[in-house]
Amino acid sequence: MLETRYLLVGSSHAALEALAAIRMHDAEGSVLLATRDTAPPYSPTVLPYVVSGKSDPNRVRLRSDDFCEAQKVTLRSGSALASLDTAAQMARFADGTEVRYERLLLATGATPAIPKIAGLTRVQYHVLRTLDDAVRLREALGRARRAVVLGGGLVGMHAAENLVHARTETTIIEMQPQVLPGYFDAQAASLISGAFAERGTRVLCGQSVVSVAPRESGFALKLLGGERVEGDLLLIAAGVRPTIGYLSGAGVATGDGVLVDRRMRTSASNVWAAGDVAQAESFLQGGRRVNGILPNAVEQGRIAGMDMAGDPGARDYRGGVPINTYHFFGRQALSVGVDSLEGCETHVQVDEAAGRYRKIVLKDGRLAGIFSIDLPFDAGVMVELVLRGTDLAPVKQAFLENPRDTARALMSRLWR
């Protein structure tokens, strides 16, 4: 049986930030970093670039070869967490290894959500969540003639663009009335869909697949309305779910993910959670939500690590603010915050001919959301405006006309 002071399960941003925070306060306490991945630590955000060939899968690691030695960390790869006994402070892994810990961080991320479709198990399909997934999908691109992407979220749209660049006949099927429903409103989404349609992609929104059957050269999907869509490459990009199956009977409270407080503490003693697996406070919408984005993973990991190490500088999590940057066909779409709140005022600017769009949502003179296509702004600065509750009333008109420069001026004057 292995024993360690700190057990960090996961090896991406949340776990690595927690490790850095721990080492700032505790340079000698034993740390075991355990991950189901076989690859060295990497960021899931790089996967679309591995698929496109822009990034070498052997050169996407987040830390150097000597990182673990320099940080006095033991790394165990290739075995997922199987179960947890919080009373005994014992973690059991799929390969049979048992680890007794003093303090545990759950940063196990998320796994692809696979929809219940009749016949799906009879056909080959791809997902995109790990480095191995990206390599397999990259290899499949070169052989595909007709591809179907189930899901019009960020993963699906990134993959679809790679298929378009590979000159593959591509169809996107999305259950919601629009693509990217978690990030943009229908007007912005239509501009993005239009860019795909201009390049020959079929975008079928408000559609669901009822069954799939193998064909000699691939598969055939049957849609709810009766239409059949055939292809030889199928990508399931229907969202993700926090990886929490190992918590059955562990006494750790869960909802959509692992429920945590503002210090990333779970309901079990000496157990913290951070990143895509954590259901933490939402700044704008209230309650606790899973907000699986990189900036949140970094902040939550840092807070968890500081709290685990007993660092007196640890502070409460302010709450999650949605933020995403999406590049498509050389263009940029940005989203920060929420696109509607009760009692809010909304300002929209659209140039359909140029494909440019901006939406600003204010509540009581303060920023609640800002969204754009090819009208760039500093997303990190906008998040700070939201979190700080900066009163924009004195500069409201200037902000509506030029949010980027106005926000920069506010930052330089107020945040010193």
The other form holds:
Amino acid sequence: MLETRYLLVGSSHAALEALAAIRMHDAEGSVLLATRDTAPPYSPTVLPYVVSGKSDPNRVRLRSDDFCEAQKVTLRSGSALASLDTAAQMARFADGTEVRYERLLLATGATPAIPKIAGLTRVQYHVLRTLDDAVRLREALGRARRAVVLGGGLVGMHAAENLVHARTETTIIEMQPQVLPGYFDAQAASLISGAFAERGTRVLCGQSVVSVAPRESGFALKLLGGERVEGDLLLIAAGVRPTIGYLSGAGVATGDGVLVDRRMRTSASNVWAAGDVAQAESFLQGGRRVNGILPNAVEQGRIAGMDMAGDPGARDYRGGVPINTYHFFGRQALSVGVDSLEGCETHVQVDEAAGRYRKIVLKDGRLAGIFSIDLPFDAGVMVELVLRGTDLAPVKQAFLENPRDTARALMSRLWR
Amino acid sequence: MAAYETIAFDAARCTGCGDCMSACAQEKTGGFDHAASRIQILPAANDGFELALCRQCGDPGCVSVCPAAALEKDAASGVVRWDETKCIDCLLCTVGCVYAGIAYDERTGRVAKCDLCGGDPACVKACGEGALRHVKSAQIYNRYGELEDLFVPGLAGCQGCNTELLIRHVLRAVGPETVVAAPPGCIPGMGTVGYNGKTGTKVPVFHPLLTNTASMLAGVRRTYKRKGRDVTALALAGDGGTADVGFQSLSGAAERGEEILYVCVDNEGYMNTGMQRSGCTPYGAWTSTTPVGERSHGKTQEAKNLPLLMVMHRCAYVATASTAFMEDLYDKLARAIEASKRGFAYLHIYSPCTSGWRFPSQANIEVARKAVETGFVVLWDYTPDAGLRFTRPIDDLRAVDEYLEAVGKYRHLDAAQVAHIQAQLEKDLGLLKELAVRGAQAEARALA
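Okay, that was the form predicted alone. Show me the form predicted in complex with its partner chain next.
Every chain and every other molecule in the complex is listed next, the one we just looked at coming first.
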């Protein structure tokens, strides 16, 4: 049995940031970093770029070789957390190892959600969550002639773009009436789907798959409307779910993910959770939500680490804000906040010919959301304006006309 | 760990001319399009200008959120470096930065950020207004940070006092082969000579009378010299012990050319005994013995100009310094230490007193800086060969009100008193300028 002061399960942004925060306050306390992965720490966000070849899988590691030694961390990789006894403060791993912890961080991330489709077990399909998945998908990409991407979220859209570049005939199937639901509104989403359609990709929205059957050199999908789609490469990118299977019977309260308070504490004592696994306070929508995006994972990891180490500088989590940055075919789409709230006012600016789009959502004179395609702004500055609840009334006109420069001037005055 | 250089922005001096942005665009892209500049000057609400520029954060948000390990804080230079071969153009770094320090560049389709031009920023060179400065004072830390701190941790100074800073820096610079004389005043009161039989310094220290600091120290230096040891004889004294009570022995030691480094920490009064006036208290200042009421409105006499008095002793080195200008202070310390091996070296360091001058404890360095920027304190040094020279330009001074308003002991001043102070400053400045001209002539003669 191993013993450690801090046990961090996971090795991506939330866990690494928590570790940095712990070491700021507690230079010596023993830290065990345990991960199911065998590769050195990397970010799931980089994986679509490994698939496209833009990132070399050997150059995506988030920390250097001497990192563990420099940070006085013991790294155990290749074995997932299997079960937890929060009363005895004991974690059991898939390889049978038991670890007794004083403080535990669950940063186990998420696992691809696999929709219930009849016949799915009889065909080969890909998912994209680990570096191994990415390398496998990249290899398969080279051989594929007709691909089907199930899910028009960020992973699906990135993969589809790679397929377009590889000149593979591609179909995207999305259940919602638009692609990138939750990040962009219908108008922006249609500009994005349009860019795919122009390049020959079929984008089928509001469609779901009822069954799949193997074919000689691939598979055939049957859609709810009756249509059949055949292909030889199937990528399931229908979203992710927090990885919490190991919590059954552990006495840690869960909803969609692990429920945490504003210090990332779970319902069990000496257990924290952060990142894609956590269900934390939402800033704009209220209540607790899983908001599995990288910047939130970093913020949550830092707060958890500070709180775990007893750092008096720890502050409450202000709440998650939906944020996304998305590059497609050399164009860029940004989203910060929510695209509608009760009682909000919305200002939309569209240049159809140039494919430019911007939408600003104000609530009580304060920024609730800003979205754009090819009209850049500083996303970090906008998030800060949202979180601070800065009153934009005195500069409203200027903000609507030129949000980037107006926000920079506000930043410079308010917090630079 | 190293400390790093940075670019400082003074909004009050910025005219919004855009030369910095042209220079940056030229340096980084070869063009003059301001949109391509890594430094962005923006119009502010009050008709002034503001800045968006990478701060090269110590704990950079952009690095934390980069999924591709394409951003990294360079431990040697402090620059947050962008590796274009690893960058996947995901733009998450622009989410992680709340300062707009890394931004999307439409021309390239990639992000762009300031890299300090490898240590010689083009924007700073292009700024003719002095609004941008390349601050290199971190070099002091890098040079002296490794040296042993010769003062014990923890001392009993008032909150916000700059004298702890001063003592620790001075002792680091002079090094362990030193004997310190600390006559009665704030410096021993803070723990330099110690409590209960233990001293606060890690070098020999003694506590002379207010009257005999320079003569006792002269004896110590001579004794060590006779024994063949090169020891720096260092006085850390207040302005009362230097200008008033101890002046006779100081004047004698200076005139004899004793090999001493005498540091006067001038807080313009007897601050540790209840804030009484000294010969260095300026005109108009409130002290407990120059009160403010119906008839009395602060001190009615001018302060004596002690450093100039020391010039008239023809010391090996005389200089004024301020903790708001540490590079200048270090430069002078080095010269003074060297001069003290062959004659009398006198360093007059201005030390705003948070308790006795009535200003918030966090404002010490700001008050010290304003004193210099308004010409209330003038930074110069003197050697018998080169004469007097200004170590900071005096032709762009701000109105003295700016300094007086920052200090509570001048709160009661009426317009006539302020005008009196301004007029006296100009008179003093005139005298210094004349001496500086003579110094420049002497130097020219020496060179010829």
